[in-house]
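For reference, the chain that follows is the form predicted alone, supplied as structure tokens.
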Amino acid sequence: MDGKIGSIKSYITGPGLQKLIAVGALIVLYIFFSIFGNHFLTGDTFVSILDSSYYIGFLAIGVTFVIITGGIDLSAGTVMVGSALIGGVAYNVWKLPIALCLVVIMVSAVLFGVFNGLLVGKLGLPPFIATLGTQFISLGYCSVIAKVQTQTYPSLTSPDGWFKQVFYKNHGFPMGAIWLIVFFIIAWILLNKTILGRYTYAIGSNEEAVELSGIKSSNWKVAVYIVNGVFCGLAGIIYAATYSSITPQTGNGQEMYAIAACVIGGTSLSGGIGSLSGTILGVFVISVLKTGLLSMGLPVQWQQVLIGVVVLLAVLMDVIRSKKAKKA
């Protein structure tokens, strides 16, 4: 009995506290916007919340792996949009079938993931600097390939529009939610039931101990960034299905929503602590906040202000939690 009470107390005072707060914040925000927003409590609004969660959700899942290792990825947003841009070039210029264009999106994002992994894992660059450099490289290089031209994907009614029905909406049904659930389950198994997941947590908790035990943490860091690249590619496919026009030099800043979702959901920026369920909660907190503010007629800039405040509070809680853990 004492052991169970201790476990519950440890959960509430530990990382589980932020997850509980995220649940509470989600409920409070939904009630608040239902009262003060215009037509917020409708089926269409709920679908809009889901629609704005898809690609951020995929980005956040990948970034969760990276942050748990004690790293960061500032290039996720530009890699997502840049890969979608290259896929558009493959469709409009290279005249490849749309199915192969989706493969091009995945391959492009994974290659950037490999690049980040080599920079951080093998060359030992600080993740912040490495991924900041990749952010600029992906932003510029993909625009060069596209010749700084906006790339368009087929509309829903065109012969190649089937990919929108598969990855975005099919007769109004949110297909993106199905894909997000499927890959959330895959990612959860990968993080919680495989050796990659165990080493991901171990590296973030104490990388030196991992090295002393004879495990090459550099190899596992590369693997983690490749996993992140896969989810950036999936986000790129969903992004292309959601927005038919992909504009060069965009995507910068989307990774901040993903990182914010991780932090809000209880993933520690110092590494070693985090969960995918918390990350998804954070994604929906951000989506509800964005959609709710629009329903109240507030400008987009207020979304960024309030999300920034929420992230600062979440990080502050993480710092306080870490200090308490060190004292204990």
Second form
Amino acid sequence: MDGKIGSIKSYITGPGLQKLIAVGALIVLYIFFSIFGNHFLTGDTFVSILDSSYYIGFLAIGVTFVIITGGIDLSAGTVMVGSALIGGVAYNVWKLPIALCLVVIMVSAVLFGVFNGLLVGKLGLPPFIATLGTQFISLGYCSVIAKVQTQTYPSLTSPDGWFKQVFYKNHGFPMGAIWLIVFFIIAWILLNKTILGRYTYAIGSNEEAVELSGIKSSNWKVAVYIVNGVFCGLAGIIYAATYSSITPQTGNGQEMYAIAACVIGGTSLSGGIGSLSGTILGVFVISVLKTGLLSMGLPVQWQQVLIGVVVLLAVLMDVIRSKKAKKA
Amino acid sequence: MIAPGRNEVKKLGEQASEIILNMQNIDKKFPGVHALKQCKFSLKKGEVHALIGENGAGKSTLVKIMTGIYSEYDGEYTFCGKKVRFQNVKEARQAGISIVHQELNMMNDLTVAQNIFIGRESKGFFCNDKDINAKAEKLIRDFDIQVRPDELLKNLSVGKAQMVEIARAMSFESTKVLVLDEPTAALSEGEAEDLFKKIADLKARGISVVFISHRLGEIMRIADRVTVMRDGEYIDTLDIENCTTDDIIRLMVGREILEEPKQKNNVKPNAPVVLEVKNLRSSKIKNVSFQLKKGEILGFAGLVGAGRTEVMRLICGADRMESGEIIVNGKISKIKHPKDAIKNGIGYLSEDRKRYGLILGLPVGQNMVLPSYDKMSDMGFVNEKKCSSEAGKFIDKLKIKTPGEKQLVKNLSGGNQQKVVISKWLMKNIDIFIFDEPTRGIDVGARAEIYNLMDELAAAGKSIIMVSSDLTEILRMSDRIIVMCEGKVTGELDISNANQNDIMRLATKHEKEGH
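Moving on from the form predicted alone, please list the structure of the form predicted in complex with its partner chain.
Every chain and every other molecule in the complex is listed next, the one we just looked at coming first.
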């Protein structure tokens, strides 16, 4: 009994703290915007909060895996948009059926994941540098394939528009939310119930000890970047379903929202610590901020300022906590 | 050119024998460790005074107090007739005491001159490389070092870099005492000769040198006096002229033996060889060969830096060998990764458990299961029930003190952490255990438990290699003892005819001294 109370206590003062604070922040923000925003507490606003969470949510889930291994992915945003762009080329230029185009998006994103994985896992490049390179490559190369033409996906009313109903909205019902929940559960099982998940945490905590336990950590890192690629691809599909027209040479900066969501949710950039539930909370904190400030009539730029402040506060809390832990 | 003989140098030193540095009743405690117990040390002007003792004898702590790195201690410290208590290295250096550390404190991407004058580049804000190059040039010529002032430090050999650091210490005009912490450890024979010439030169200028070394031969050659320390205590100071290496060895190891040494080799005479290592080589290892028998505890003795850990890391696949053969149960095994070693039944228990053995932020159970997930999962999904029941079994069997397998491993004591590592390998059905310093950082009570566990493993037919720098531990545990020095095996002893003096002699048997 004592042990249980003790472990709850140590959870709250330890890794759980940041998640609790994220929940608190979410509630406070919600109350704040309900009072000061216009029409914030409506179903429409709630749906638009969900809408702006989808693709960031998928990106953030993938990036969480990478960050827990002690890595980072700066290419997630450009890989997402770039893959959606190539999918658009497949539809408009190669005239493939829309279902195959979605497969093209997935294949493209997974290949970038393999590329990142090989650079980091096999060639030993620092993740920051490797994925920075991939960011530029995906930004440029996907635009080249699209001949720098904006790619348009079929509209909801056209025969090929069914994919929007599946991945975006079905008669006003937010389908993206369903997919996010489904893939959140799959990712959660992957991270918490499988060997891959165990090794993800273990590598982030102490890679040398993992190696000396006879595990080829390089292979597992490749696997983690591939998982990340899968989620970038899913994000790409949702992105295509949401926005219809994909502009070349965009997408950079989106990964920063994903990384920010992870950090707000308590995932440590030094690796070994993190959770998907925290990441999803972080995604919602960002979405609520975006939507809420809009409902207050503040210009978009204020969202960015506030997201920056929230990220800094979140990391500051992590720094203070680990300093305390070191003293104890 | 031949280095000045001892007698020549001595004559110069004897002209002035006033005591310039004196430490009395020095006592220093760290949490849990009494590092220095009422130690004393005195240094004459212009003498070379060697400080010797086993690892953990307290030499480093004493020197750190001497040079201002530690300012909190009990006792009296007088320098040049004045009572002093240096608050930091800078104060000590200004008073005239400089230290050259074993790991050189130099900036590899800066030039020789920039290194020498770091912190004193110029009086203003802008630096003038010409100016410091000229000053460095003078210093270098003065000390007869073959380097250019504008050469990058990373392009120098270890020996030259060390000379530069000595030159830096001497560039402070106030320097009267120079402390050299194991200066020859990384040097080639020729470089060591050069260093001895420099030391003789410093001595001739009236500088006193404190010389920490494990190498008895070089102490006999260049020192005037030697102070022996053991287990944080001052043992004796001898005049080199009136003593032999055997006298020094006797003082170094002459501790009371608390643990009864093992009486006889417990290995059955017909026990098969489970591991044979032939001509193992790497950058630090020179032709190491040995055999390990089933049920044997093979002790690896030697001083820190003798290359024992390096040998073990090669065997367990953590580092790559240059050449050599590892034969497990009669079959040549290619070991390129720890995975291969484990497949051959070899498990390594590192001296640095926290860094290489455990994942501190993960629970006890997950640490134990880490190498065995292939047996503990179905189709990639972890079988939690099986994991916790297996972990629970070993917690009971090895009497690990933890509230449960969910407890984070960092909250366990050192002894219990070691048991977690042992469980990890037992779960993986390891046959050959390599224990590197098995009881480092473990208190006395838990130590006995670990010893019993190792004895039980050996009795159950497992084979053990035990690297230890603690001679009592070596004598308490081993059936056979291999002694290493500078990457080479210098001797092999059966427990029935092994003693501390013999081991220490082999452990300090440096070839370049021509014994």
